[in-house]
Amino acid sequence: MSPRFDLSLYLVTDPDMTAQRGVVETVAAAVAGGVTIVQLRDKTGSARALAAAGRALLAQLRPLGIPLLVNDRIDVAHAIGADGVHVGQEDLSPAAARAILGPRAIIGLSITSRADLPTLDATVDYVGLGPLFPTGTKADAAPALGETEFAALRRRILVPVVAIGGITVANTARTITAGADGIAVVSAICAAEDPRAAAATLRAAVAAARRRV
């Protein structure tokens, strides 16, 4: 695992989930209860609100240092001064993102199937693959991939791994077992009635699971 980031509980919000609480509301109950990575994500805000929530969420986490990445747009976090981005197979391409973010920034990349290694390039310091198990989180996710298809994978992968899809913490166990790093949840944070609660027992599932694997 890299020293400049920890994959061991990372959180992506989503907006409609957190509007209620409020997004740095729930973001700081969730650091709060273990989580190590945070990326901003909201697919059809505008940019000008999601900087202006990624420089609150900025002011919070970098105190503690906890890394926070936005998703897809690098313009925005390239203008915010976060700490990397994550980019999907539709997005502007990790070496695009390494142009414009610089050396230090965490380039992350999404991995759905087999199809997706090529794009998997030197530039890029770790990846997000998944949907491990059936999610409704996101209505255009790619087919699950299963165990066994994430674990054929996740030996193909040279760079630090996190698994995302329908993970919970009576599956967390499965998902390290499986190769994962680390596990990438949405709803089982910010739809959660106690976000700082739900990270700690997901924290604790993925400390457990480590220590048997």
Second form
There are 2 protein chains.
Amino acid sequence: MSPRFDLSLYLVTDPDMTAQRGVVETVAAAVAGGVTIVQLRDKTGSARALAAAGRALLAQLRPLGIPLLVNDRIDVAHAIGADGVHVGQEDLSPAAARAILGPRAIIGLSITSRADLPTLDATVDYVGLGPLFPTGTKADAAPALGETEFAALRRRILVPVVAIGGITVANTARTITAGADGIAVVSAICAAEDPRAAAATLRAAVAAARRRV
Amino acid sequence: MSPRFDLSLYLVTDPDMTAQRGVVETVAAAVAGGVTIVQLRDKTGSARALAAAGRALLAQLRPLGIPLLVNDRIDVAHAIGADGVHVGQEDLSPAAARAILGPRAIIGLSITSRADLPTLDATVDYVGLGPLFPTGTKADAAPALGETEFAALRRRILVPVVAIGGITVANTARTITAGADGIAVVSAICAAEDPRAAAATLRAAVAAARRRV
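One more: the block was the form predicted alone; return the form predicted together with another copy of the chain.
Let's see the whole complex now, leading with the same chain.
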């Protein structure tokens, strides 16, 4: 069994967007605004630098009960005692992550299209489904699913689903209506002038949307 | 205890240099020529691609009893059942590798200068010491140690040492004289027109140098 986690407002960090403010400061503000789970993503830095950033985030997040997941690097997640990992289709498999991190780790998997569904197995605790809308954050992102395909795929996934890709306060309601258990954002918080306010607005939009579903 | 390994001729793969011939084909030729241990290094590709290359190499090397180590990615080494990992100063620590891979894994550590010596602990099975000579392979390589400093550092290291950085058949004898247990090469084999012949010549040079030491 995995520890409980709340996908309502899922923050994915970006090294460039947080460079000026600092990743720890950005996450601190985002969490104060209502982020419920954090994924540390940095595809460019060294493992040692990623581990250092992860340790700094854990010191901040663990007292608040907010899980920290590491993108891709299962070994870094193990080394720093993170709550889990998030793996994409180009990363190692969820089963490989489970074998290293053990039964209590939170393991998330990216699903970008119908073709990815066979990679979803019993070791996966939640799915990051998207891109739902067009996004400029990931240069190599798959085509946007759109709400109809998102909703169809979501119904075929038995674990909680967090939507990702182009999500803003303006389309959060449609995202929840399409079946998402929460929203994952990068630029909507990391690139915001006031990450705390951005997070608070997004969290409120999720709550409002849920009341309408 | 680690399984026994032979550092005499240590091949580090390079994705660009092996792109045309293929990494598996390059390693096959190199092993036929006398390579005794292989490190799979690719800092640019995905974990999944690295794992696929590693599995293909293992299928080839394991029947020959030649160990395969994975550079940096401890999680990939675990996932494919590699013989061990090689970590640099910007990677996770040897202890982090040992915690994931267990007591039988071969764990190597790069030492580039006197300042790195404190990172050498009891979990390390061998050291990659260098760059000994100037090298063009790694754009971010540390300054070359030269033979005097190499020999001084080597005497302070209690585990086997493989020399790396700018090693060719022309300076192999000096490298062994400076205290190396073996030579690690990238371009001298990966970029050779005939990797098998290059490996055979280097292996013979190591053997000849040992007879003179």
